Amino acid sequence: MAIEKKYVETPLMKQYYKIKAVHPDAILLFRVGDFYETFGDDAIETSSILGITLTKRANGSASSVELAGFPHHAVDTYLPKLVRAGKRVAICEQLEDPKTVKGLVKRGVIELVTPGVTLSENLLENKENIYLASVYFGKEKTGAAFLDISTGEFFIAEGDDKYIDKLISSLSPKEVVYQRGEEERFRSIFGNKLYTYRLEEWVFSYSVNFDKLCTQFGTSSLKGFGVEGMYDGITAAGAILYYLEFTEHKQIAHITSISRLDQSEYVWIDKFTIRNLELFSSNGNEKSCFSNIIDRTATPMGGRLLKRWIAMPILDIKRIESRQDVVSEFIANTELSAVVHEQISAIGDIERIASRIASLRVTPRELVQLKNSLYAVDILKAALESTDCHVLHTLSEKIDPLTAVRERIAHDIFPDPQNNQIQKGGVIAEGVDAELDDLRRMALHGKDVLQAIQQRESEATGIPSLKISYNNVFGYYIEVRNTHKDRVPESWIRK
């Protein structure tokens, strides 16, 4: 008769197993203590991809797993590795206080990064988007949508699956999900260089995935983005939503609009000629392909925009005149330009920023570099309204300065705040708030605070004795010798 040996596993690994397995294809960063880390099968490819050591963990009688970690301040060194070898990576935190909790501590995933979805400032390029397309088979057109999460520009086209192509390949997207059931066919249109995630078929609704949007948009039809009669399209833009959700990526308030990308709007170019006109890789090298050798922009948000520029020439004549318009007004006006030029180069990324903001990841130092950019467009602004050409002036007419917010984080925030961490202090300016200056004060000038509360306790008791001192047990307390037990108040405690 044969026995079946039952294998009980530790508290811990049964959080780990139950976890993972709503994130099977992930690489689930386990945060343990100070430090995260990987299990199993997960643990042998972070090992191999991070070149950090694979040790083993007791797991209970079920013998052991196999273990690799790093300490969780080193997450953005190993993140952008992980996500840089095409993995996608759930990040499991402990949701709950280990000091406060008696046993095992709750966790989560709070974040799932993937190679087109990621705020990580460690892998995100400055000149280049970073999008996350959507592809719907519908069953006269194909539908498509790419959205650049941390910029918020939302875009949307339909067409025949060689149009798609061809946006595929001037968009360049870092992550292309579709529907389940549709590989073959995407195989055969799109090739297998693509990094990929299928959802499921229900993902792809029309009129949920209509109502997703305006819901996000706050509108209560798409019209007034001329997207409204676009099923396919729309399809496809809604699944991308639904994906950030899956995701963890919920804090979206940025992504206010969405352009359409139409056919005869542009000159559409296949995959074969941008790379035989090396457009953006030269044998494989950026620094020597086309975009980079004319790239002179003077802001990240510049280089995005002449990436586009090159992968998308417009058709529409009065729009390249307008564009050679300004061109001539700056080399006639060379004041202006001079003027131009240097307060856009004093412009932070404020693209990235704002989405920051929005998704609650922004720093003390990202707010300081946002003031001092709306104050470099305050300027901008006087100088597009003092020339002569139509389209600038009538460009400054667009600009808004936003004084308010750049006023209220001059008063807030410290010009140069101590710490790019809120949470170490430092960062927010004298006289904000009256609690906070009071703590701050005791916490630098704590002997002086200790001082005056000794000297004013012995006056009101009249103990000149009367001491304050600390111990690691009790913390700071008052100190009376018995010849003076007598005056110690009612309310004071005894220990």
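Residue numbers count along the first chain shown, from 1. All values derive from a computational prediction rather than experimental measurement. Compared with the form predicted together with its partner chain:
The hinge between the rigid parts that move between the two forms is at L436; the other choices in I310, R406, L436, A346 are more than 12 positions from any hinge.
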Second form
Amino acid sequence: MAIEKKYVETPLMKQYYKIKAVHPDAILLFRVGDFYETFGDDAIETSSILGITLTKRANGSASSVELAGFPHHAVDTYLPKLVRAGKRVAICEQLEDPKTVKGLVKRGVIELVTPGVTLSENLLENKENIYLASVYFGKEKTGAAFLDISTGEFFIAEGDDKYIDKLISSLSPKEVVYQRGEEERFRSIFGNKLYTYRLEEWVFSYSVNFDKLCTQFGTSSLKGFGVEGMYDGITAAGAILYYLEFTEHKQIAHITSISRLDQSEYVWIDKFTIRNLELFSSNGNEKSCFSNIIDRTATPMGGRLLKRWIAMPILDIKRIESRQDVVSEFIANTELSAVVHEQISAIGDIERIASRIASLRVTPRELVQLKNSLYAVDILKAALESTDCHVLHTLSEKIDPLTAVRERIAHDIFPDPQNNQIQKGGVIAEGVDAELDDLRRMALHGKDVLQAIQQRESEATGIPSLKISYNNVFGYYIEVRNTHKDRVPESWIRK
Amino acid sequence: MYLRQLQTDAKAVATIDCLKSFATIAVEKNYCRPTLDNSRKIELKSARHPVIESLMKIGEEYIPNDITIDSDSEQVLIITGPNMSGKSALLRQTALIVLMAQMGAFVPASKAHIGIVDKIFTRVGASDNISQGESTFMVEMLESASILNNISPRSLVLLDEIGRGTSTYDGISIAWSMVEFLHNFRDIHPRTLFATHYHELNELEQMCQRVKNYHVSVKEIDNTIVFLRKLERGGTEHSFGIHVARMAGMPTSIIDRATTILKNLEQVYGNNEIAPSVSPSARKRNRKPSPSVGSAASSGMDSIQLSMFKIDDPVLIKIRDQIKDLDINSLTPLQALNLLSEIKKIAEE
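In place of the form predicted on its own, output the structure of the form predicted together with its partner chain.
After this comes the whole thing, all chains and molecules, with the earlier chain placed first.
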């Protein structure tokens, strides 16, 4: 690469360029000690987006490289800004503990954050889905897939270009991937307002992608999802899984199924109409748009589903009527309505918590929230069962309040964890681990422990004036007066 | 696995949450449960616009309206009325009510019956899209073309001031032929609402069996207008544009001048008779001969603006040519003054 030659290379910079070469189109946040650093053009861009200082780093006598960085704990503030500015950001961490390694620490990219693939809490709007879309232009049809990695929702569709365009305007994905070489066709159908990324043609292979999906879902075919035979859709959906690998998102056990978006099931609402009816924004203002005005949902996942229902009204009268039946029941049965309202309001974003569990990012407070939510789910299930409404019965049968999970959390984790990071302590409840309890007791009641040791030793040796003291040189030590030195056990060391 | 079940729970909770939300707003805003079937009708009683209604200040009241559309009889409703009278709101509320009904929600009306709609198309004339480098009229036509190529028998088509983005004659002609197309094309007969301030389109009712005229009522009291916002049967004669200008605070001198010009124009062309020559009913009727309109119609009516005075006077032609050849951008103020004095000389000759 051209940039490489411009600078004299220190070992650190060599490592940097090697990693940068893998992700040339992303801004590389390179962890150095307590800082994330960016170099060269990345630094110029980063400093202007984030408004941080751009400096130069001397690499030997003749050359220097631009540098901009920020403390690692500020990543939650700065990362969303970069992504919102439409940047792809590769986060490169130190993979070894610098204290235990001599010389250069091993580093690697642990996550590539893009507008469509993000799990960072600060980037997620509660009531909004963040879809990554994939489009594949097949011989006869066009296939598409949509994934919200933060919730695990995964959709597949097939049809003509117009239908896919319509879906894209309904679900408004934050990022769309498609085949390299199809730029012109893509732009002529979908315009140039989408954030896109092009993948190599070989990524779009039906048989490979079919297997990829089966492996992901742990099935031997895709019949169970009703998508078998959707060649172009499956090709597009597999490309999404490839893209997740490519962006180092490997903990994706929460993507458990895929559902089909069938043209014949939904009302066709094209993008002009979505705009004219001001469904999701009114002249750029989201407050007075239709979806916001009619939204009375209490949970984030309810809010997200409502948006999808608005974008995709249904055609089947029976299905519409079964929804209406529930609404009527809630209106007529005020008692039920009150219980449902109370319980639903207590339920957190369990859909996203599920994803965070799968991606090993769940925080202690989220687990507590999950526990509290499951209590509410339990009461909700009972309330639904007690009604005469058939539809509510069916819904209640699907619900399992996961009592075992709930009890385990209640048993293992403090109801109000002191810290939201497990490393900082104060998370795991007492009685879970004997060693932990012991260590905690010492940390919290150090004086008592010392007192007990002092008393124990005093009694064992018969030295009444024995004392435990502390200084900066020795740390804790036992002090014995000269008069009693004969009684000191041999195992003690004299200083 | 727990994860899968947790996701199932999340989905069920989301569904209940949405339906509960429907119930809450239905009680709060007094919505009704719509009935649905496979007919091609839409019948709404005391329908309101869900968003406008919610955003109204306390004390203001949204005027509800009844509306019936039926592919077999009242297929295309032409809704005339002055600007600001609430035509657009009426169109949008109809679409939103259909959409809400098919989401499974209750709707802002006292009674609603909806034959399933499978596509909703809405187009608004001259919407601003300049940033993309297409002219507003081009955008309007692109959007309209995509409707006409995609309509189905169960479509709901809402056209708001289509044709506004071009000259009056062009606009009327395009609007006119679109209505004819929606009415006649095969047996599709999509349910259509067409809001326009071209009251000329009212003539279509006599020619097309399933086209019906409606207007949003307005009362004229002492030269000012009161918007009643009530949908009523029949067309309108005036577009009340000057009244709206007055309400907007235009200087009185301009309003007075505009009123005079309007009167003159109405005398020359005859009120409400700028109907396109393609209208057989218009042709049948014996109109005052008006040379300028006639020639416009015979020349295919392309982009003829209303001319303020007839140019057949050679002096005027000379002046016109002089002005036409001007390149204003390269003129200095002094040159401009000189030219003006030249023109004055020609006129005085």
